[in-house]
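The data below hold one chain only, encoded as structure tokens and taken in the form predicted alone.
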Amino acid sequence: MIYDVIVVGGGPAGLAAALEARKTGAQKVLILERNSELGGILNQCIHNGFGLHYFKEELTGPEYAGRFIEELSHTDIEVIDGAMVLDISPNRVIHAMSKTRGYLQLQAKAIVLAMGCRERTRGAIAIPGTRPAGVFTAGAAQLYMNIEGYRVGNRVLILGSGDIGLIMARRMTLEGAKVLGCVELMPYSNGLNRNIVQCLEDYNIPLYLSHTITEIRGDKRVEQAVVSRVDENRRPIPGTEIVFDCDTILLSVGLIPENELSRQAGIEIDNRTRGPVVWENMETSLPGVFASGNVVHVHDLVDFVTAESQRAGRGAAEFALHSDKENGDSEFFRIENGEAVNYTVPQKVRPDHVGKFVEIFFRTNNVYRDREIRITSGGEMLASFKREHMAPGEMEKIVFPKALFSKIKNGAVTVSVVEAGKKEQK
């Protein structure tokens, strides 16, 4: 069977990007989930904040998806799940397996990638000590205690302030633990100012900021974390050592796009996001293969993760519906990563492929007061604006008007940020 949109993963931008192909016009769309369920790690986030954007109202990790879910269960979109996808050929074939049709082979016009992100574990940042039990990823905890009812410690230190171990911080003094603080080795947080104040300022839970845990200690489960302070190269300081006591420690140490099909698949991947290369429309560097939401960029807000889903949705019905229509070499531009500015996306815009702007989503590389972005090309300032904050937390986006391509030079534009007023470098 040939299907016109196949979509892998069927959590926040998987929902969102089926519904848009399939409102645009691919009459054949299939989503892959290898849960047993959709709505992807949205279930599992029973705390508030979601939907702020896109629907203009405060709803649960739940409520957001089953929204999604609800409108899915109107159209006739074919839906599989527990299907694990284990390749994707050039020519859009999948190859999956999946528990109640066992191995399946299924081509697409069009593919969207849509596999989310997973945890860094203690293993990726190689803390010192012994290896007992009661050291979990936020996200690992969060599962536990929201979907399977468990309680995974009583004395907790959480390592990283990211936003779910934020939010596992509050989680988990609701839940009557004892909170020790959070720690974190940037002298800046890495979660949502917003969370910093109602999971932890709200509960009294202290924040270290310059700090890291250097060692665990215990047998049979965890007895202490050693805890030190760094220097400005994230070196520990001898002699700054705090010993905490405690059972539990929970990782939020950063998030890793999913993209082991993406690289099996031979798709271009960005050193700096650790996802596809993609084009204004999400395209990857596949022709027909479109991605979108955390499996491209980690994103902090799953409402800029529905609008991205859309545009690669949208995306990928118009491939299908006009794959006989080749692209050719059409002309395009490079966004590339100025002062300050860890990375861009997207990476590559065709001006043909654009209505009357194209949005950049970017971070900053640290915490800055009363700066401006700033879009040059060829030592010329395209487009200007003022911030008066930003953080590494918080992602970034902004709106380039097609008006202004005609002034691009040498195929590409630099988003840097600078200090306001500060004059441009010839």
Second form
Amino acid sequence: MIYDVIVVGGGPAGLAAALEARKTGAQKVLILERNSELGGILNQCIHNGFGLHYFKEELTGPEYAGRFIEELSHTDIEVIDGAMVLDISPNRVIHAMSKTRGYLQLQAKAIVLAMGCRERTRGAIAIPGTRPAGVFTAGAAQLYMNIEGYRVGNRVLILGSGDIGLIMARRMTLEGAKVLGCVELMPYSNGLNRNIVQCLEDYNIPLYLSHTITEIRGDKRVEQAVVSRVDENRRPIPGTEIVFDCDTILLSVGLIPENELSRQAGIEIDNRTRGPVVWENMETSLPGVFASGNVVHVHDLVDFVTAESQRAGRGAAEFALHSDKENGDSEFFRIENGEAVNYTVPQKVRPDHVGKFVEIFFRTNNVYRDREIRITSGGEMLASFKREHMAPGEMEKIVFPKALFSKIKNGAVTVSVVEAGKKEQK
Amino acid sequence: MKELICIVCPKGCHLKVDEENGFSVTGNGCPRGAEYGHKELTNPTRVITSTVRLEGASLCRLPVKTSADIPKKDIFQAMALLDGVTAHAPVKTGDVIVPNILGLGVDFIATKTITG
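Could you please show the structure of the form predicted in complex with its partner chain, as a counterpart to the form predicted alone just displayed?
Starting with the chain above, the whole complex follows.
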């Protein structure tokens, strides 16, 4: 059997991609999911605040996923859960293991990669000290608490102020734990402002900016954590130590796209996003293999994942339906990172594949006020967008109209963030 | 004049609320921000989410939320109501799990459909 589109991963990205592929006209669509149920990380994100853009209402994670799972149940999209994808070949054969169906080899005309991301661990940031039980990544603690019903800990210190850490500070407080503080290495939080307010300030949990954990103490279980202030080079300042008596440490120190399969398939990876380099329709360097959601770049808002995945699903369906048509070497331009820009998605654009405009997503390298986002090419400014406030924790989106593509020189545009009103340097 | 960060949506607008002039709000990007600013200084409220024990399914917890926002001061009392509750599958999203919390006219409702 040949599938038109196979989607690897049944979280928010995979669900949106599969549904959109089917709507675009792909006949046989399959989702391969590793877990025993669809919905991905949303199942454990039981807090509200999802879907304000897409559904125009405030949903919890399970409700958001539920809307798509419900829609899926009215389609003929096939789902195999409990299936682990092992390999993807360049001619788009997927090898997978399923508990119930055994070893599977499935041929797809097009593939969407939607494997999501995973958390950085204690090992990734090398915290000194002993190695007792009680050190969890925030997402693992969230799974134990919200899905499996465990208490996790009583006196808790949180390292990192990413959104999952902030959400868990509130969650553990509500379940009777004492959260002693949230410790952040940077002078600003990477979490959303609203989460600082409703997760920390609502419960009088202190946020220690420019601080980090410099030692973990404890034999069998965590007993103490030593926190130090850091200087502008993020080095601990001796003499600033604060000792916390705690039995649990949660780490919310970043997410990494999960791209073992992509790398194994020889797909080009961007060192900055740690996800596949993608074209305007979310196609990777391997023709017919698309990618979307946190596997491409880590998002803050699931609504952006949904929109991006619909683009990938559409692209995959179109590829599957017109795979007889030779794609050839169509013209393209690159999107390069200028001042204060950490990365962009997409990285490359084929004007032939663009309707009226291309949406460019990116993150800045610092917190800024009163800035101008500029798209330039060959020293000439093609477009600019004003922003009052920008931060690395908030993904930016700009719309680049196709009408301006004719002004692009040397096959590249640069996206940069400069002080509002600054003169262009020739 | 009180400064607040709006929590209605992820944008996080910086609001200014004038307590002396009828709690008028500036700096809001949308009407919901004005409503939030006024409410936050007069009667702050939150939606509360948690889980309850679940029986009759492969999963052991059912996620729930308050069907509307409740006063901030009632949060911990509302949470305590969930302690002895057991839900039984099948459950549908929106099913009432604990009715009329603390007489507020707000229910704890299921946020996940679990067939069994």
